[in-house]
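Presented as structure tokens, the chain that follows is alone, the form predicted alone.
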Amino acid sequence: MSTFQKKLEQYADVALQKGINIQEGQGIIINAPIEAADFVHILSAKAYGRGAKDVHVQWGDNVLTYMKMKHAADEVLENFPRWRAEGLEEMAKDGYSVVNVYGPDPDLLKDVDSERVAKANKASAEALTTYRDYIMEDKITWTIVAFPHPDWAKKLFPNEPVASAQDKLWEQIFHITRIDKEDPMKAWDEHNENLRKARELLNDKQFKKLHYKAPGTELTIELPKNHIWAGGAAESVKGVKFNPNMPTEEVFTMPHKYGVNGTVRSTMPFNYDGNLIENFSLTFEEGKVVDYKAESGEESLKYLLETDEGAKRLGEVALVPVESPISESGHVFYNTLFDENASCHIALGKAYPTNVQKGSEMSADERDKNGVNDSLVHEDFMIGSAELDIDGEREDGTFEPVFRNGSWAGDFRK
């Protein structure tokens, strides 16, 4: 077995054991591009070997996606097939885990009318609301792992032949997901323990607000009472530990949907479904975006914000030091799975109900009163840099440093 094949096998093992933590007799949904067929075959074989009862694969094809977005009738884009949504709901209800093999082309839809993309995104989000609730409320285990799609690889390494670009991107993926460690499983356990310590310290602090300062950014984010910081390994409602994102370097919680004020500036390109939004800023008043601008992709940003009322508010605030392996790689990956773990970030749209005590048990009205945002979308974008300072404000109005120059500060450096 070649060194590359060994790492690929280990990558699949980590995805199944530390990612979804597959249980005997469980089914799995795998969403993947057709170019990842060889890797999906390895995943499927290993899943069955560990006792999976079923592996259901949903293939994606960039060429067909582009054709549909470019040429399909509006009525097609505006209506997501109900049978597809019901099938996913049925499998989620039956306890299927989900593995998303992710490697999007950042420029796939750059010449498609943003309004058409917005229509399709909204239709699918509405149809898949119940299915997505199983994921966002950790009723099932799920994970996202990367695959070096040729188009993504060429975006990162434009001067390399496709095969060489993919090889280089595989090297980055293996390094960032700790597959190149002597014992990747142990490395993930140690990493999860470090993230657990950070999130527990933040949970003990129970800051009332976070204050952000950086070039172009002066933002205050109120946190709900009894908010919960998460990060690294999560735990499903059935008590199964799993890692939702591979890689992951963040600890995160929810902002109060009515408690965000000020202006924030992005620090990395934001890939929104095949369109890049770059060098943009958002201004908030009482939690809502009241002004925005972008050097490129402003129309895509506009349609994102207009998805629904919740898309204009925040659903996540995440802390990531600049010393993360992704940041230290020196690459902008044009891929949210990677770039969000290189930088502090926030997310427009739906909050994870698990980020506040008893959030999953609350009614819609109770969630609203507790500051839990709801939306059809959840879109992360990066705001961190080596120039970012963050202070935590306690209930008594005193302040404590959390980040200085993009790194943990004070008690958080221990």
Contents of the next structure:
Number of protein chains: 2
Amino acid sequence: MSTFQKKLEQYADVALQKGINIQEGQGIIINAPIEAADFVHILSAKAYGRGAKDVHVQWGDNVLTYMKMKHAADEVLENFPRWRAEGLEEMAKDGYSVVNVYGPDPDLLKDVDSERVAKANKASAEALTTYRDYIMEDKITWTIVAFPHPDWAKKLFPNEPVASAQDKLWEQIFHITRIDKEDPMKAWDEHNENLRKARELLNDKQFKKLHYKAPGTELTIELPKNHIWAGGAAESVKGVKFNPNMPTEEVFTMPHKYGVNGTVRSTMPFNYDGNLIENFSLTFEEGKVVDYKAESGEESLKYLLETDEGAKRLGEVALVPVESPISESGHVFYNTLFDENASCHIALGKAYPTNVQKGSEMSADERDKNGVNDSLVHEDFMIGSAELDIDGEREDGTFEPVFRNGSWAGDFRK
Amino acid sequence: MSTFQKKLEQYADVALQKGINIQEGQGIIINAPIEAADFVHILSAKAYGRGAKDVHVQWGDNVLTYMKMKHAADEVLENFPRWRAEGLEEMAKDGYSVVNVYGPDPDLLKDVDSERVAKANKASAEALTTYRDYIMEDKITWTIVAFPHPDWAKKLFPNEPVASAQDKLWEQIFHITRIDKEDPMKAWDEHNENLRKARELLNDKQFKKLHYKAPGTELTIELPKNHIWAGGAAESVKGVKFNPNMPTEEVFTMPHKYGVNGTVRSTMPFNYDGNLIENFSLTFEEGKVVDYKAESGEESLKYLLETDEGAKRLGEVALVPVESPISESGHVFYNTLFDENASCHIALGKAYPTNVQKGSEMSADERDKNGVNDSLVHEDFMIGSAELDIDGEREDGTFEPVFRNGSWAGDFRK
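One more: the block was the form predicted alone; return the form predicted together with another copy of the chain.
In what comes next, the whole complex appears, and the chain from above leads the way.
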């Protein structure tokens, strides 16, 4: 077996055992581009090998997605088929885990009318509300793993032939997901342990607010009472430990939906469903975006914010030091899975109910009162840099440093 | 554009215009293996170009099919998801046409337990009953076109590298589907006209019975009163002319389900869902198979016959002279779409209700009384050869030759 093949097998093992933590007798859903067939076959063989009862693959295809967004009738874009949502709900209800093999083309939809894309995204988000709850409330285990799709690889290494661009990106992926370590499983356990320590310290502190300061950024984020910082391995409602993102370098919780004030400037391009939004800033008052501008992709940003009321408020605040392995690679990946783990970020849209005590059991009203945001979308964007300082404000109004120059500070410094 | 690329484009044009005869504003479903992505992209672009409102692709993958048949839990194989059937029914109801891009691996499931395959096939056939009616009663337009899947191409040209095996098979496909003619569209019109003449002559004759004689074969097939011979272009209930099979060289009607007697011997291997059944013979009494044997694949044949009551009776009788272009190629294609158009054949299972007057309007009881067979399956197998003679028996008991030495005879000789 070649070294590459061996790493690919290890990557699949890590995705199944540390990612979704596959259990005997369960089913799995794999979402993957057709170009990832070889890797999907390895995942599938290993899943059956570990006693999976079913592997259901939903193939994606950039060319067909582009053509549909460009040419399909409005009625088709605006009506996400109910049977597709039902299929996902049925499998989720039956305890299927989800592996997303992810490597989108950042420029896929750049010449498609943003309004059409927004309509299609909204229709699918609405149709998939029930399914999404299974994911966002950890009722099932799920993971997102990267795949060097040729279109993505070419974006990162435009001067390389596509095969060698893919090879280079595989190398980055293996490095960033710790597959090049002596014992990748053990490396993941150690990494999860480090993230657990960081989140527990933050949970003990129970800051009332976080104050962000950086060029173009002066932002205050209130945190709900009894907020919970998460990071590293999550735990499903059935008690199965899993890693929703591979890589993951963040600890994160939810902002109070009515408690965000000030202005924040993005520090990396934000790939919103095949469109890049770059050099943008958002101004918040009482949690809501009241002003925004973007050097490019402003139209896409507008449609994102207009999706629904919750799209104008925050659903996540995440801390990542600039010395994360991804950040150190020096690349912009044009891929949220990677870029969000290279940089402090916040997300517009739905909050993870698991980020506040008893959040999953709350009614919609109770969630609102506790500051838990709801929306059809959840879109991360990057605000971290080596110039970012963050202070935590305690219940008594005193401050302590959390980040200085983009890295953990004070008590948080390891 | 290369010659090959030009032919591929023409092939897509013929599939869309002569195959499903695509109409502006309709949707289409494409069933295709992931290896056919390039051809699917061409079909999709041309479909949107002709005003399709939607192109819905259902990707197939031999490796995943094999793994599922081999390893999935029984409960998974035995329960075809209702939501998948609903999706197809919904699209068919909305007038979607279906393009099947077809190139199965004849040996795909040869080491899988036949009972598991049979169970899975039965579950999907049962779940897809309503959808199948849209197809078999021509409520929507549909077509099957061949694609040289690497696994199929390697079976035909085992000593060639896979790319050149595919090239050789493309050449055969282009020849057999008339894409290498000066004007393929016109060639299809002429061909349809020839098949129309043959079927009209047979419809005028209204034979009571067909008598088959060949080595190992002595079979009498009664035809229902008011049976209809079809062949070449069909017409959907909405009046759209289309070609369900490309290639198509047959004229066909339905046997009377209670009127088949004698023994018939197969003349070519029969690929039943990834298993080859070879050198087999069936003995009928009053329409029903009462004895069978096969040199190989007997187990698969057994499970096919045991699917349901109708699987033991015939649903189609088709005439193809040995000088058809496919037959003249001298190849066995291990692919029903091709082989059935090289040879006289009959089918076990469901009859096309359109093969008898008012068949589509009849109740289940009326269909039974009129000799229209029903089943979850419809499986063609080849019985033609240069040694086959067929006589038609008129209402008055007199005989006339229809085939001699595998070719049209008497009035049917052009």
